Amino acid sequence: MAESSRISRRQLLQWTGAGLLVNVAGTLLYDPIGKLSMPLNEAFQSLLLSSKPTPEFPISAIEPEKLIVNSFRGTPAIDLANFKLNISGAVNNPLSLTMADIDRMPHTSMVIQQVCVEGWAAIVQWGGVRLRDLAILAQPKPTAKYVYFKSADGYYESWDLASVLHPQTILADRMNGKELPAENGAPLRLASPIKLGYKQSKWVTEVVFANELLPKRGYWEDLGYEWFAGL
């Protein structure tokens, strides 16, 4: 969809203000009178604008070539058409979007360092939604610490708070400039270069925001990974 049609940053921080509604159609809707949602707490707002960014790479430094596809069940067939991100949890506004409304969303391009706990690592460009856009519209509660993410596949991770708000974690739909393969998390995969690649989960179906870490913290920290995972 063309730039032009997407919504802005500005759109997306005044909807913060207004009250933001998602409808059972997925449709972004807003109240302009601003009575149906609660202001953004203090302390996330502090970690808005705690975090750095990583450095990051030049186009020319791209290695698509060693990116290694690693499958957890295969690839999961999902009706594009059909398909939406449900965001839940410990938030103020529900969300279920279409990837019309994604795409309508202000949009970041990274070229990072991806890095896999198996010894490998590749420079990939990833182009997405951020993360923390998606929390401003969902609005978590201050008591929200903890981020899940699970899979269409069937795999399922939980993230840090911070690490969900860093400005360079994103839901990607773009890699190496062109369309997110299938066999790489299409339509919405993580992406970030603050975390190691067992963390950043592809085909993400739903983002659920949790007070606390459940007994099933990530399908291969319940193994014996690290949990935490940071470069």
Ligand SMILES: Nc1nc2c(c(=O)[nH]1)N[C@H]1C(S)=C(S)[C@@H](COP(=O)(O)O)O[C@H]1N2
Contents of the next structure:
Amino acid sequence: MAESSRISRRQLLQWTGAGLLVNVAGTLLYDPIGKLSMPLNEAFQSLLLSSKPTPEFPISAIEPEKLIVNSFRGTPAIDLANFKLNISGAVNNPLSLTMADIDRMPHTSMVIQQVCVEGWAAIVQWGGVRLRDLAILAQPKPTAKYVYFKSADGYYESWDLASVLHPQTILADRMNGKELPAENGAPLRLASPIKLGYKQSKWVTEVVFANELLPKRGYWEDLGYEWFAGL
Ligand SMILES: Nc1nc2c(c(=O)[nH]1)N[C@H]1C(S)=C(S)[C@@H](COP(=O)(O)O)O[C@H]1N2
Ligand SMILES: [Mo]
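Please give the corresponding structure for the form predicted in complex with this ligand, as opposed to the form predicted on its own shown earlier.
What follows is the entire complex, opening with the chain shown before.
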């Protein structure tokens, strides 16, 4: 017992060590955006400890020419000065973050393959903040099992909580070493090696934790595509 709790404590400190420090009881020790929080619930903590990382590619493998812009309704106009990322729903600590708040959070970078069901794939480098770090700040309630992502172009998606908390699921603000281009989802888009392209919402404005899946599950899913869409 003592050994296993020591291991999980070390892992938890390691995963969040770049910025958000929590102890094994889930108490926030260091909170870079200044929101004090309550202990994390047990189901949430065990999900944080359960995911396996996907192997990444070297930077030399990036294929910028293969990345095809795929937007169902073009690029929406976004007022960056007034942009907010809202995190709400089944959380103890709803958040409304500016890009300055996001900039202050620990950033990560990964080179992964993006796969579109329309028959193309591209190796891309994404930089951004981990969804798990945002979730640690928002503090999902024990009943939360899904997360909805709403986008500025009217696109919507829903994910299972475990996939959201995967260490390589990020909200990206950089692509291939540069600021994320508008057509690829600026200021923030989902990027993850564990889901198909259509799960990776661009222009994300709302992250809503939910206890249940609603009849509207995702733009492509509601047209007949698979919901889990794992890679
Ligand atoms: N908001 C929004 N996100 C979206 C889409 C979209 O039309 N709107 N298209 C999806 C699809 S089908 C794919 S393959 C990827 C494409 O990302 P890219 O345009 O950066 O290559 O974005 C996904 N995210
Ligand atoms: Mo796609």
